[in-house]
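The chain below stands alone and is given as structure tokens, in the form predicted on its own.
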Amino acid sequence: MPAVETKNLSKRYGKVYALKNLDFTIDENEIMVLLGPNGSGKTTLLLILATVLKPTSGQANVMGFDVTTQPTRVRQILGVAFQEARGFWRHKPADILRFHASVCGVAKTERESAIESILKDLELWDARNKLFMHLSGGQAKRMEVSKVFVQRPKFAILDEPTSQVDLRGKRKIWAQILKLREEGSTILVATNEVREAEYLADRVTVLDKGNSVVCDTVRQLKDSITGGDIVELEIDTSDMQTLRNALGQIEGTVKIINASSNHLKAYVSMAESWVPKMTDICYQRKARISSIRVTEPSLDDVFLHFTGRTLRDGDT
């Protein structure tokens, strides 16, 4: 059984479904991204699992437990780490902290050094004593998503966990993700950042406009855009028309163009194994190679591929 299932899910505001008939599955111990732009659907499922929204039609269960007939069972084992971050405007993060840890059931002798592990790590010590009102804004995401990692709940939820934070303190929040998957977590992160995906993922749902257009690994989802894989050849030869047409040759090429006199760009699917092949056609025809470069396809390409829009194509 999956660690959360949805069935035939639907979310509609009026005449506007934000989800329509949406079937999706996390396999227990999984980190699963959830790639759309704003307006796709993500935060609405992810509100959906969390308990705060009803569907309007369909089935959604977490670790069994169904979240509208169930939905104190699902808090149990449940910790969200909201789009915008949440806390009393003159609490410090300390506090706020340790209030959340005390709600969520953490021992009394492991809150403290907790708190205090998670807040060196994500470099929000020196701020402990700061009111929420006074954070900047990646201080006060990093000490929303802090909630979730103090509290190292069964279930995660990540709405855009590194929004606005800078790149060194995305790294410490995504390093605290996967040591939460170790440890036996299932987690699910809504996001629009393709770096954020890549790094996190087991898997990815693609969602646009409130339906799963695909789901699969990251490498798949990359193999399956024909001739994504654009590889750059600098090559000294006599003969490049008859190199390029022996390279044209080869299973998985879509095509090849001749960039200089001894440049060739060659649009191919599954470079690790197209270049291999090209390697031993120029050794045998005795044609030098000065250079290689490999561009493989982006998440946005991914997106792009499946849905004609871009991740920048949201509404809001």
Given for the second form:
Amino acid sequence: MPAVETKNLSKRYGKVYALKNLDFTIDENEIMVLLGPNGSGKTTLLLILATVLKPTSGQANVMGFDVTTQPTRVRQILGVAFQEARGFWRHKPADILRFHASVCGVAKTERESAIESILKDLELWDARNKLFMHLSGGQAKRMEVSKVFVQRPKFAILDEPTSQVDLRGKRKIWAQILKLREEGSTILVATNEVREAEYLADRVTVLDKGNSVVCDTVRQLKDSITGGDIVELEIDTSDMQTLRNALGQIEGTVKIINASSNHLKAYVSMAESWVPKMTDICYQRKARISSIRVTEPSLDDVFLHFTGRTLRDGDT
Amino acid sequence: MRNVIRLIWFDLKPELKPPVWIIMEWAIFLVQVGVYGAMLSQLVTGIEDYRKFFAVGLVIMITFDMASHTGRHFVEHAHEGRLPYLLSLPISRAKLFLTIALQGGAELALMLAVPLTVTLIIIGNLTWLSVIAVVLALFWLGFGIAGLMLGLSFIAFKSSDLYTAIVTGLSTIIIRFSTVLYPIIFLPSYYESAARISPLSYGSDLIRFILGFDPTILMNPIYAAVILAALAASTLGLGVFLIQRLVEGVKSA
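Same protein, different form: I have the form predicted on its own, so give me the form predicted together with its partner chain.
Next comes the full complex, and the chain you just saw is listed first.
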């Protein structure tokens, strides 16, 4: 049985569907990453699973408990780090964590050591007695995720856990998330950061406009793109369209898109045989190649492949 | 129940460090009764020692302010992003509502500790029985007003400024068009009709009845008790209904 399961889950705000007939599962002890642009329904799904919002229709179960009919049971096993680190402005981080740990049932004997350990690990120890309102954006965000790491719930929900956090802080948070999974927690992370998704995910669900577009492991998702290699070219030419058509005739070309006026992105099957043919064509047509880069697809490419839009396009 | 107490204490603690706002409220009350009340009692001849009547009125006004504050507190929870966190804690909704109500009650008790004691001393009725009876009546009134304000807070849910404007306007109307500061028998008929709608009239006159004021200048205490109980039950029910409909989003179902 999956740890988390939704069936035909929908959430409507007025006439707009934030989620539409979503079927979705998370296996036990898995890190599932929800990837999608702002407005794709990630946060709505998290809030429903956290029992903060109620679904318009459909069903959602967490560890066998229905979020609509058994919300208190669900709350007893979950911990949430919200997207916005806001709230207790006049409290101190150490006090907030003490309160959270006590309400969530962390044993009294373990509380102080757990709080100290997490505050130190996330470099908040020196700020433990500052008022929350005096923390920087990054500190406040680290504080928000600290609640989950102190609580160590069976099911952890983290909404954009490293937004506003510097790279060093991101790595520390990612390490804590992985450690939580090693201890047996099931984890759901929502993000629009490709690197975060690639680093953490056992599986990725790509959400777009409230629908699950695709769900698989990162490797499988990348392999599912026909033309697994991507050749990015910067070319100076007076007739880009004709050149693009010519490059499209090369064997192994799956598709070529214009990333910008002088920037082409070619999805090809065998870059090592494709690139020499491409350089020949450019030489014949007097097109000057200023840069060639061969990469494997990113999750942004996966999103583009399945939705026809980039993650950044989706934001707008 | 332990979590309810934890949540109340967690939210209340910063407001008591230091308790400036409570001490200021006590000081304002003492100045109002000691200076303004003393002057007024010499000017008003229709009632014997108007200062006593006035002191009860001030207690009611503080109760109204604190109950309004409970509604505002809830709007702030929503605006400051605290509400989703509270809703995700392992506390049932019923206990969460109880927490909000009890926190309002605890703040009210702190705020009224000195004013109520002083009022009972001025009236000459500082007994356990009067304290318990008055506290119960104030609790019902506060419950009703808090529920009313919770309901209003949802009307102005998207703007705390709008909520403040509505509550300020409403408090002006509800307090002035009531028997909080003037006995009903002295009110002109058009004004009396408005005062009979105000829940504060029933709250203030019920407490005055309990404290032994002349019943001929007050509204019927039985009606007052029934109306306050009905107000508390209906407005809190409305608050719970609105929370479920608007915060959790079942409205769209």
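Numbering follows the first chain given and starts at 1. In this text, the rigid core denotes the largest set of C-alpha atoms whose superposition between the two forms falls within 1.5 Å. Everything numeric here is computed off the predicted structure, so don't read it as measured data.
Superposed on the core, the two forms differ at residue 294: its CA moves 2 Å or more between these two forms. Once both forms are fitted on their core, a CA shift of 2 Å or more is seen for residue 264 between these two forms. Taking 2 Å as the criterion, residue 243 counts as shifted between these two forms: its C-alpha moves by at least this amount when the rigid core is aligned.
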